[in-house]
Every structure is written in structure tokens, then in C-alpha cells.
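What follows is one chain in C-alpha cells, specifically the form predicted on its own.
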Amino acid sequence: MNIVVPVKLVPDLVEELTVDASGSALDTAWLRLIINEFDDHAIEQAILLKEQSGGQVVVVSPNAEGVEDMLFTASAKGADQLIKLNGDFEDGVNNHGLARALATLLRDLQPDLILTGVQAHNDLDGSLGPLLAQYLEMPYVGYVSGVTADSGKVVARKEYPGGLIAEMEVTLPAVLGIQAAEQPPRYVAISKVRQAMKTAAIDEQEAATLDPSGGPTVSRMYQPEATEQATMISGSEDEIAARIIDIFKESGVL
């Protein structure tokens, strides 16, 4: 089975994010990028399928600072082929443009199965998986938490609210949006990553002209304002209860 996993780097939300001088984008001068968490689970699920049923895993990512380290880490985990897609990604690209660029490459790779992260915290215009499925004319199932392969088909375990799980049989080729792999993404020691840097190769390919049409246009970004919204209440239990009732009455709840 030929499994392709498109991944991307996203801003690390642990770091402080600032808006650039234009007011419509993040300042990338000191922006730290990390692999999208759900994409990491997609890589893990792909490697699990390879270990269970054979095949190869191809990891594809648009060029960005730190992408080589991320790709070599995927190789150390078990990915067979690494592809870096070069293009005008420095100022960011929406998912419509990224999906179109990836679709052109994926048609040449002829994958049996495409695994994407189900979402990312910078997806403003829809998740990548459904868009890829649209451009490639493949079926899509999202919020998947486990996959098994069987004779040209896969069974995807899809999560629903309330803890409900459905098993869906999908004929390949198909696109699945991974919410969680069957096990947490495996840890690889830095020594294995360094070894992968010496033995693995990154195939660099040029992206077609990016077409962002269909996505939203960001005209202005704002930092959230810090305001005082908490009311601290002290006193005995009766006094606290009485004060809470008064607050509810003042706000019109009671």
C-alpha cells in the first residue's frame, strides 16, 4: 500500500504571537514553528499500517523553517520517502492554495491512501483533508481514531460526540482525516534523527503557482484585550452563596 501523509508546520502556541506591521498577519521574524499535532498522529497511523500490512509511507511538507528536521524525524520513525515542496510559502498560504499544490504532486505519486491531520489551529478556511479529497475526487472520512487495511479497502473508526464510534469501510484510494492514531506518536532519540540525516534524502519538488482562491482574505488581526472578568468572593459559605445570588440577579439570570 502506498500511503502519503501531507504535513505542515504551524505556529507554536506556547510562544507569544505578535501581529506584524501590516496588521493582517503574524510577525514571522521570531515565530517558532512545530509540526501540527494531528499531522504527527497521521504519520504514526501511516507507520502502524505499514508495519501491519506492508507498503511504504511518503511524507510531504511545504517548505518552511525547520521542515528538514521534521522530515528527518519522520524518517527516523519509519517513513520511506521524504518530499519537500518548494514554493512561495514564506508569507503563508491558505488551505485552498496548499491543497491545489499538493493535489498536483499527489496525482503523480498515485497513493492508495492519503492521511492528513483532521485539523490545525491555523486552518481558517477548512481542513486540508476535505479539500484534497475534492480536488482529487476521492472519498473522505474525518475524525478517524484508527484504521485497518483489507484487500483494497480500509476500515476507519470515526468518532462522534458522546463517545460514539462508527466503523466505516472505505474503498481505496481515499483520504482520511486523522484525529488520533491507534497509539501516541512514537518518540525517537535525537541520535536516530541524526542518523536519518546521514542516510535519508529529501526529494525537493517545485510547487505549481499557488492559487488561494476560495479562501478568506484576512484584512485585520488583533491581539486579545486583557480585561478583568473575574469577581473574587470571600466570606462564610452563607455570605458567598448570598453574593452569588445577588450577582445572578444583577445579570438578569434570576
Contents of the next structure:
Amino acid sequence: MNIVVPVKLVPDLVEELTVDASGSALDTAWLRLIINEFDDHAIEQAILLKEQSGGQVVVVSPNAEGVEDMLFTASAKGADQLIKLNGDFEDGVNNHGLARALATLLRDLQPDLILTGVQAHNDLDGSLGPLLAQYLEMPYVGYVSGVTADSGKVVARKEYPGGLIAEMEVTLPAVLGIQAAEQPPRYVAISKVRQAMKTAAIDEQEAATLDPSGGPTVSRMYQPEATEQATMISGSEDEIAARIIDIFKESGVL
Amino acid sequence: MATAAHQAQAPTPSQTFFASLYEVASGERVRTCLQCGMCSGVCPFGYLMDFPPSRIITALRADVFEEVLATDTVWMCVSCYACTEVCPADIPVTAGLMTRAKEELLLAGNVPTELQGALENSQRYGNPQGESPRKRADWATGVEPAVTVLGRDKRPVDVLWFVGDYPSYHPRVQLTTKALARVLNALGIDFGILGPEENSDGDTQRLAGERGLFEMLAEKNGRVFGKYQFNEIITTDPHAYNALKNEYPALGISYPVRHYTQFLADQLDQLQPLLKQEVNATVTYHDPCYLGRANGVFDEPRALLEAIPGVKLVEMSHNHATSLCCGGGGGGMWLDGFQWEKAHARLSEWRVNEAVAAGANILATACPYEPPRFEDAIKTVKEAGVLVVKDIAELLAEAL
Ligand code: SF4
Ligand code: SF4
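Next block, the form predicted together with its partner chain, ref. the form predicted on its own:
Up next: the whole complex, starting with the chain shown before.
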């Protein structure tokens, strides 16, 4: 099975985030990037699938600071092919633009299965998986925590609120949004990562001009502001619901 | 040992492991093991290990080392050097056998999740806690006179103070760090710190089996040391002292280094007259494994304590070379949950019980792992009542 894992680096929340002079974007001067946590699980799930039923794993990431280290770590864990997508990603790109750029590349790779993190904390225009599925005309299942391969299809376990788990047969090729791999992402010794840096190659591909249409435009980015006003609504559930609807109507959102 | 047919085949895990031990200083002494079992008997967690040290050697001799790799109880080893201390054949049990065994487990991916987090943080942020490197000198805010940060203040200093991970970030241990800054200032020492440029010394990561990470961190520190002018290094942390003294030189990073207790004891003539306030207490001193057993520093910390007016020093039943580990070494600091699950006992609680039995009301330490560990233990040991944990630096600062 040919598994492709598109991943991205996101701002590391260990450092405090600041808004730049334009007032509508993050200040990148002090920004540290880290692999999106869910993407890390997608890589782990892909390697587990490969270990269970063979195949190959390709990890793809748009270029960003630290992307090589992240890709070599994936290689040390067991990824077979590493692709860095070069393009105009510097100032950040929305998921619509990224999904279009990835779709072009992914078509050529002819994957059986695309695993990607179900979401990222900097998704402003929905998550990447469903957009990819749309552009590639493939089925999509999100919030998946566990995948088993079966000839020509996979069984994905999807979690629902209340501890309910569904098992779904998904016809391939397909896109899955991974919430959690069957086991936590493995640790790989630094010596193995250093070895991968010497032996693995990163394939660089050029993205076509990015087309961000469909995504939102950020007009203002700011730290949460404390407001002075809060109203506690009391009463039965029905009364509270009716009052909330009234408030929405009064404020014009309904 | 090996027959001709044997030699033609790929080496077995036991053979490969045995050969790798030869690369450790005195590693070949493993051959002289008497199988007396003293190492396993003295080991604080030996009774819980499927393969305590002597049995690992048995497994190697029986050519079944893969059985050792299949269990996870090697992670109970807190790298305390108690086994090495008692071994009649002078085998490097801690530095060689146990550390190499952990390295093999780690390479095989047999790593408890808790430990994994600390290793990943060390790699990414240069500290096992996953704190922002930019905040490494935040503890010094408000310290007067202001602490020199070499990268910011750009001036040569006499003493480079390698502060360390827990002294920089842990809220409890920061109190110790500030106390040591006060003592250094009172003595008029010309010192500076690296602040955001300092990385974890990496020694505990090394003893937890992550040699590659240790080398990476050491190289980073080595590069930063090379940027600045200073005459010697002092450390808060015995693990950092151990790394800088015994491990960094092999990587080409060689500087004169002293633990702060050695540094201060060497200046006792100047320090003693400054210690004017009485600290009326019965104090017992816990020898940290990496100051005491591993490096033979027993007297200097005691000399400092005895210089404090009012202090009565008493010894616990395990003292000097027989000291009991606090449980934090060799990765134990990052394996509390794992070790609790296996042992349902904490080494720090045993130690606190000993301090109480010795009649102490202050348990003095000289290692940043200890105040949080012992203070947690005091909460769960009923008899511990009034026992207080203080780093020697804190007691000195109180006496100023
Ligand atoms: S104490 Fe030394 S000689 Fe005795 S069993 Fe242990 S390693 Fe062998
Ligand atoms: S170093 Fe300490 S914990 Fe590790 S095996 Fe030796 S005695 Fe046991």
C-alpha cells in the first residue's frame, strides 16, 4: 500500500505568540515551529500500517524553518520517501491554498491512502483533510484513531462523543484525518536521526502559484480581550434556551 | 567461546553487546564477574528487576541477551552507583553495563512514554521540562546586584556558573538558585551565566540511554563556552559537574570545573566570617550520588554545613559512600509514574524516614533534583512532621 502523509509545521506554543506590526498576522521573528501534533500521529499510524501489512510511506511537508529535521526524524522512524514542497509559504498560506498545491503533487504520487492530522491549531479555514479529499475526489473520514488495512480497503475507527466508537470500511484511495495513532508516536534515538541525515534524501518539489481562494481574509488579530460584561442566566433549560435565542435576536445575529 | 560455525554467522545480541562494553572504560572487566550478586543485592530496585546487574551478566554469558531487551525493568535503574561501589571485581556496572543496556533498549524503541517526553523536550528546547529556552534566565529577575548574562553583557568573567535545568526553571529549585547567587555576591565573586544560550548538561539523558542526545547537547554547550572568556566553571547540579568533569573532555570540551560546594569550601576562610546568623537546627546531609559515590566529594558539603553557626550535623544510617539514591538519577526524575507502578514505593520516602530516624529537623541537600523529591516525600511520610528540606546554598544564605 502506498501511503502518503501530508504534514505541516505550526507555531510552537511554548513561546508566547505576538502579533506583528500589521495587526493581522503573527510576528514570525520569535516564532518556533513544531510539527502539528495530529500530523505526528498520522506519521505514526502510517508507519504502523506499513509494519503490519507492508507498503511504503511518503511524508510531504511545505517548506518552513525546521522542516528538514522533522522529515529526517520521520525517516528514522521508518518513512521511505521525504518530499519538501517549495513555494511561497513564507507569509503563511491558508489550507485551501495548501490543499490545492498538495493535490497536484499527490495526484502524481498515486497514493492508496492519505493520512493527515485531523486538525491543527492554526487552521483558520477548516482542516486540510476534507479539502484534499474534495480536490482529489476521494472519500474522507475524520477523527480517526486507528486504521487496519484490508485488501483494497481499510477499516477506520472513528470516535464519537460519549465513548462511542464506529468501525468504518473505507474504499481506497481515501483520505483519513487522524486524531490519534493506535499507539503514541514512537521515540527515535538521536543517533538514528543523525544517521538518517546522512543516508536519507529529501526530494524537493516546486508548488505552482498558490491559490488561496475560498479561505477567509484576516482583518485583525489580537490577544483575547477581557470584557467587563457578563450575564448569568438562570431558570430551567427551556427558559435558558428561550432567553439565549432572544439575546441572539436582540443582537441581530439571528 | 565461539565455534567455527558460530563465527561464520552474524554475531548474536549477546556477542554484540559484550563487544560494545569493551568500548567503555574498564568495560572488559565484565569478564571477571564473580557472580557474587552483591550488585543486585545493594541495588535499591534490584528486587524488582527481571534482570538486575548480575543477572544481565548471566544472560550475556548464556548468550540470551535478547531476553534482557524484551523486559522493561532496566528502566528501574536510577544510575546511583551503589552497585559499582560494592563490586569486588571493579566492574563499571553503572557507567558500562546498565547504561549500555538502557541504550540498547532505547534503540530498540522500548522506552516508557514519560521518559520519551523528557528526551524529546531536551532535544527540542534544551531542557527536559519543555520550557522556553528564552526564559532560562528569568529566575535572575530581581536579583541584586544583577546577574551577568554573558551573551547580553559581553564582558569576561572569572567564574562561569553553569546553572542547569531544574535550578533555572523549577519554582522550588529557583529558591536555591537565588540563594546561591546571594552567597556568590556576598563573597564578591565575579561570575556570569549563559542564560538562554545554556543547554541541559545532558548527563541524565546519557544515563537514561540517550547517548546521541547527550552528545548533541554537549556540543551545543561546548560551542557556547567557546564564545566567552572565563577562568573556570562552577555548577549547581552534581550531574552537570559529572558531565563537565568526566564526559565532556572526551568530546574535546575541557574546562576546569568545580561543584559549588567545592568552590565555596575552598573559600571557607572568606565565607566563614560572613556567616553571622545562627541556624539552630539538627541537620543531616544527603550525599547526592553524583557528588558522593560517583565523584568522591563528601567532605566539602559537610565543611560548609559545619561552618554555619548553630548547626549540629548528624549522619543518617546510609551516609557517604553508602548514601541512598533520592530516585531521580538515570532518568528516574522522568520515570516517577513508571517506577511507582512497579514498586509502589519511592526511594525519596526511604531517605526521609532515615532523616527522621537520625533526629534531624533539616535534611540538607546539594543537588537540584532533591528539594522537590524530598518535599513530596515528606507529605506522604507520616513521621516526617517538622522535617524541612534545604539546599546547602539556602542554609548559607540564611546565615549571612
Ligand atoms: S558485584 Fe560485581 S562481581 Fe559481583 S555479581 Fe555484580 S558485577 Fe559481578
Ligand atoms: S546504578 Fe543503582 S539502580 Fe542502577 S543497577 Fe546499580 S545499584 Fe541498581
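Between two forms, the rigid core is the largest collection of C-alphas that superpose within 1.5 Å. Positions refer to the first chain, counted from 1. Here the structure is a predicted model, which means the values were calculated and not measured.
Chemist: My question is whether residue 241 is one of the residues whose C-alpha shifts by 2 Å or more between these two forms, given a fit on the rigid core.
Modeler: Comparing the forms between these two forms, which are aligned on their rigid core, residue 241 does shift its C-alpha by 2 Å or more.
Chemist: Quote the angle in degrees describing how far the smaller of the two rigid parts swings relative to the larger between these two forms.
Modeler: Angle of the smaller part against the larger: 68 degrees.
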